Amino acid sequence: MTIFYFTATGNSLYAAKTLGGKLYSIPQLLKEGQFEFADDSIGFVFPVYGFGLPKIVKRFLKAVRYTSQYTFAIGTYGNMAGSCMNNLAKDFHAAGRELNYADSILMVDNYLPFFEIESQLKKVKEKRIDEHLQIIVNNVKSKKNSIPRAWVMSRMFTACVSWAVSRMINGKSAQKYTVNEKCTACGTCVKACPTGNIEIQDKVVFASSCELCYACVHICPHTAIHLKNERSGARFRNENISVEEILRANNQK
């Protein structure tokens, strides 16, 4: 089993690691333009951005080419998913490809603008985030074929917030970001950015080509980089995968 995945905080990275197989990072395979492979069944794996694909997976999915007897999508998520894994499903129809199962799981939801950290640790044990996947890793074993429904209000409701998305990742998000006193110019942030996004002059110096993700935010060690607009001081990473995993995954430079 092959497993292409991207991951900020981690929380994918967990996902696909509990699932198995040869793991790869879809910022690095962009970075190397590896895109042919093949197996007897073939995964992604990463986050849902506002009920939809974060943009390095789209590109990621328009440039690889795989032959599989069986495809799957595993998206994880905070709050909602949304239709995002049914849109995933008919945007592989129409590519003419197959993806027999699709699937999202709930986990800590890291998106400063809208949630608080510490409120999120809170709902971990409710979230049975452990057992939720442990049911996908065993549909994936046994090849199961489903795609999930997708009612008119969800589908109208993940229209709009895309279209949200859409306007908000426009190459000015560099101004949503403060980096404060507390940085040393570590460059921690520089190798967890996915886009290479980042870098360091006599200051953090972020260009235009931010995703959003956060890993910057959350991966600082000294807590120095701050959005404008989050709602919580406190950081997340996914408890069972190591910063030095996160950075193997994400580094551009």
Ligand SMILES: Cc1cc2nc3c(=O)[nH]c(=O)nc-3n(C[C@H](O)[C@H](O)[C@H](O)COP(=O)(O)O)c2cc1C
Given for the second form:
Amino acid sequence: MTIFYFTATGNSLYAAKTLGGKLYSIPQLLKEGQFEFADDSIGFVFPVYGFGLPKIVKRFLKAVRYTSQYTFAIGTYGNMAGSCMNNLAKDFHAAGRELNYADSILMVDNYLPFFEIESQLKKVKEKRIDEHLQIIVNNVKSKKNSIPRAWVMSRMFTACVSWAVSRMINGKSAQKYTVNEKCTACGTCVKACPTGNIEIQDKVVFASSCELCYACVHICPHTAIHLKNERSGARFRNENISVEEILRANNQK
Ligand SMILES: Cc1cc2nc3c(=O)[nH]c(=O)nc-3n(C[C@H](O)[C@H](O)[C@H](O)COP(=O)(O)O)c2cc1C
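Can you now output the form predicted in complex with the ligand? The one shown was the form predicted on its own.
First the chain shown before, then all remaining chains and molecules of the complex.
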């Protein structure tokens, strides 16, 4: 089994690792221009952004060529995934590919403008993440065929949210982040960024290819990077995934 994954704070990497197989980081494959694959089972694991896919995952899906007997996609999300996975199955079909199995898993929400990480962490137990992940693992192992259905209202809501979020992700968001005096110019944010959007000059400088994953904000060891509209100063990283794993997955420099 081959799995392509993208992660900012570790949830999707944790899901991918639990599924097993050969794991490939999408930002690294884009950087290396490696797009040809063949395996019995091929999977895509990523966070849901605005009821849709992160832009970096969409770019990879356009570029990758593969042959497989069984193809699946798993979206990790923190609150509501809308019709994301059903839409993805349709996009696959329209591109002449088939998605055999699509599913989503509720984890911790890392979207700082809407959620406080402190209250998100209190909900971890009730989300029964490992139990749900195990069901997905078994479904993939048994090569289950199923795509979640999407009702008309969900489709309409998803279309509105996806449109709004895709307009918001205009590359320039990080330029509005503030970096406070706790910054030691250690360069962790540079390595955490999957689009290579950050440089350390005399201070942290953000260019204009931010895709709003917040990896730099969450992973900064000094909590020095802030959004103007964050709900709290607390940050998140999936407890089963190390900072080094996230940096290895995303570093573009
Ligand atoms: C820009 C952005 C948009 C998001 N949109 C959604 C969403 O529409 N629905 C949702 O439930 N969670 C949303 N989230 C939360 C993530 O999908 C969730 O926390 C995910 O598990 C993070 O995965 P990662 O740790 O692998 O990066 C969003 C997060 C970000 C940063």
